[in-house]
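Starting off, we have a lone chain in the form predicted on its own, written out as structure tokens.
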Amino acid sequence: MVTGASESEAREFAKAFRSFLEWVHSEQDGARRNEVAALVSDFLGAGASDLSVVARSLPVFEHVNLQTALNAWSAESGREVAVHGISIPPHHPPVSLQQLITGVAMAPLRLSAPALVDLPNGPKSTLACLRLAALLVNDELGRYVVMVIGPGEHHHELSVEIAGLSVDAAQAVHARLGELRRALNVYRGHVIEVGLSPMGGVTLEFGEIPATAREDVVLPEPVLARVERHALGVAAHRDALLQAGQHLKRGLLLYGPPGTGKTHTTRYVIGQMDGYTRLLLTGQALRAIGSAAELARDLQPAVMVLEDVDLVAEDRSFGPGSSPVLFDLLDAMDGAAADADLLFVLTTNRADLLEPALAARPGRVDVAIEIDLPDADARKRLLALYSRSIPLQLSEADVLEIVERTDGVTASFIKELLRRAMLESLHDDPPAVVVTAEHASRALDDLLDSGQRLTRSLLGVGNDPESLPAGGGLGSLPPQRGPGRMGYGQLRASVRRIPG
């Protein structure tokens, strides 16, 4: 038989239940009294929760520009800004300003000194940037909160949130910060290497300005002059061209066999373009073309260098589908205004594979310039260039013999030849490094050996044994190409070239 609880048991239960309810209300009050939420609520005052929080997301590479803008904005006349850091327990997601105002689904937060991350704001300087902080602002718009939420261990985005203002006023604050980010952009005028993070986001790193002298660019004078006229000439006569109604946006395509000096020529060009922001993209970074082009438009005058562009801009007829990167590239080249001072420099080993719309349409590529295999005079100049730091002891006859034996090679081949010649010298007599004709001959014999087919291919030199002369030289060895592929001689007549 089941009987009810005794009077004493009922009293004990009621007491325990009352204690439980008091604990629940105490926890809720504690959440409402979270010191970070309390700071924000007390600062904004009653009615703050009735106003919308206006958020804006930014690319992570803008973090240093955001901090630069905040520093300048905070110092503007008539504005008081108090910065408070926010500490979140490990493994908790970041908190939003909306959560701070409402107290809903909020981790146990603490006020702290602002957490900072040191980010490059120049080739040799850094800036301490807020990772997670609430800025209590008092200015002509009233009292409001600006919250910075930077990327962290469990969060890979950058955002700015504003509470306490009408939507229009908050948008005006965002707009002002955007103006300052663009005006004070730390990347302006520098060489910037564009990359991709493991999470797929765009990364920007400061690079060094190439110190490549004109005499170090071993090209026929008409070829180098054409490159200079199209790239540097427009920059030098910018104002006159604009007054005459001529466009500044231009595209330059450098094509030719691997190892002939396309990258070296590009380094010379960007080294001469002082005052330009120079964005370098290669390999996987070419997938960031859209973001990089937008940045270039913001930071013009600017140069975008796209190396080995054939990797992402092949002719659409070569496959069942088109690479979205190709469309990003075409949109980037078409999207800027005609008076935008933008130079697109594209390099490729396989111009015959390029999308015709890219290689032939004015306004995308205005001039295509072949960087061909070095002739005898160029090979002699390359030997002198690459041997500057090598104790080379060669007679004029020795030099002429090397030049003759290396007919058909690339600049990269000459550079590797001298490196191997020095290794031969070190092997013979390590203390006294002197590179003689014997060392150079042995190095050349090794490079021409049948076991070095892959090495020659990597250096841009073909491997057809029938083209190798009996003396072991390269003779008139043509660039390597597969069946059905266009040779560089044929390409010279097929790629559209606009007189420059």
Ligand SMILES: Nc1ncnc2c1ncn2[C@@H]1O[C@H](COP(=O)(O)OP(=O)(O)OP(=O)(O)O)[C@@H](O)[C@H]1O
Given for the second form:
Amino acid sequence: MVTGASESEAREFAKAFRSFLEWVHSEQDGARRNEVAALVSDFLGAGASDLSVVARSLPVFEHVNLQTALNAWSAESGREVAVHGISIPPHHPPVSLQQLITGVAMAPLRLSAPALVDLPNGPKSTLACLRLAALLVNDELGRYVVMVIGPGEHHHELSVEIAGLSVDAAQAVHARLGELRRALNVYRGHVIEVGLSPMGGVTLEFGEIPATAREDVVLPEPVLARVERHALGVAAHRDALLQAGQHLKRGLLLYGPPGTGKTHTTRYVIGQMDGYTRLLLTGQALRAIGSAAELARDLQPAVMVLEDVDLVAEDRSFGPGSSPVLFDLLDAMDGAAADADLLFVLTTNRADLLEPALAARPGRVDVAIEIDLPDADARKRLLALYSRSIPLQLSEADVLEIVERTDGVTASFIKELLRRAMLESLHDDPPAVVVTAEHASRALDDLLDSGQRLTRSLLGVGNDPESLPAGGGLGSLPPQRGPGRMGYGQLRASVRRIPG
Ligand SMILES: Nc1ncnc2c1ncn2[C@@H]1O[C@H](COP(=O)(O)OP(=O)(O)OP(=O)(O)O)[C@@H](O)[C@H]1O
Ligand SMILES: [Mg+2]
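What does the same protein look like in the form predicted in complex with the named molecule, given that the last one was the form predicted on its own?
And the full complex, kicking off with our chain again.
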């Protein structure tokens, strides 16, 4: 069967053809075409086309920093800057300064009020940023044009172009703008979620982390103290360490079964690091590690949280001769200067997948800390923690029984147990005013019931059906024996530990 063009293809073609016809007409309409070009040429004067246009492309997330820098730069004394917006007809690729000066293959452009895109420049504020504009500048260097070409429909990058100056002078202007972008970087000191756009570019978003107090992190005291000493202690003794020639850069790996509080602990740690630039990367966004690490270096002191690193352990980067993403990640950790105040926190529940890569690239992670299933004492504390907002009435004996029955569960399981106990109490007729041992026990029976295997697995409790007690029994769960639990011992032996 012969198939013709689909309706949508036909529509696309018609649109392109219309736009071509418009272009042909506008080519004849010289006055309109030259409005912007004329402004630029008149401003630069004769001979402008003998000078090179010097362009620099920047990552799209720099758009807001570029605007911040341009605002500061325009306000510097001895400089006059006139901003002119440029309008391009729909579906046209953006114009370059080179085209404006030479008049080659020019779209029918118009002068207009500058188009702006309002971008976040803080967790609760935004800055209007130029999308496509020519800045006519007059300062000690002479008269020149700085053009900002922001990302748009046909253009997924950000560029700054300079015309009317010698190459050296144009480079100096680029460098000055770069300095200002770094000095005034809006991301410095904030919590930033690093992501990947569908086009593969790096995106940055101001994030928020839920306030997590020390007493809300239920871990054996030596474990939590060790996390704190490594993450926070180095920062506290920064000067003394530097004076003694010791490095500040450090890598901390938190590993252990799902639902035991690796992410939770990380939130507590970064909540304590006010003033640090805190970059959060999870899953596929870990591919952005290169740019993110560069940013962390520029914006130090900084913390990079690399969550669930195992998710990219088996992925390869794009392109020929590509290396595994995990190796890129470890290499990026090593690229930073040793005296940079940089903390890398990695989390995983598949230490076995990570171990070979860490062994092949030693020195990136100085401390690996196992966040294990909660022991009896921790389960008791978790019960107390997550019943704080619940009208729970349990005797000491009730608590002991629950603690015993929940041997082998995760911290998140205990949290869910209390939520279910609360629900059980509300299902009573009439709804109970307090949550009792009876409700907790019913919730526990339900969660431990063999029919709830998937729920249990979602909560991170062992998914080997034979290891689970029959529904309703007073048995206890053995610790999880899934693949996520393999290799921790090995891992512990393979990473270099710093004393203390
Ligand atoms: N040790 C803990 N102390 C207090 N609460 C905890 C603890 N562990 C887990 N929780 C609770 O359970 C939730 C889920 O835990 P979290 O996301 O930190 O697990 P995780 O170890 O990061 O798991 P995964 O390996 O699946 O990423 C937390 O948001 C917190 O409410
Ligand atoms: Mg996690």
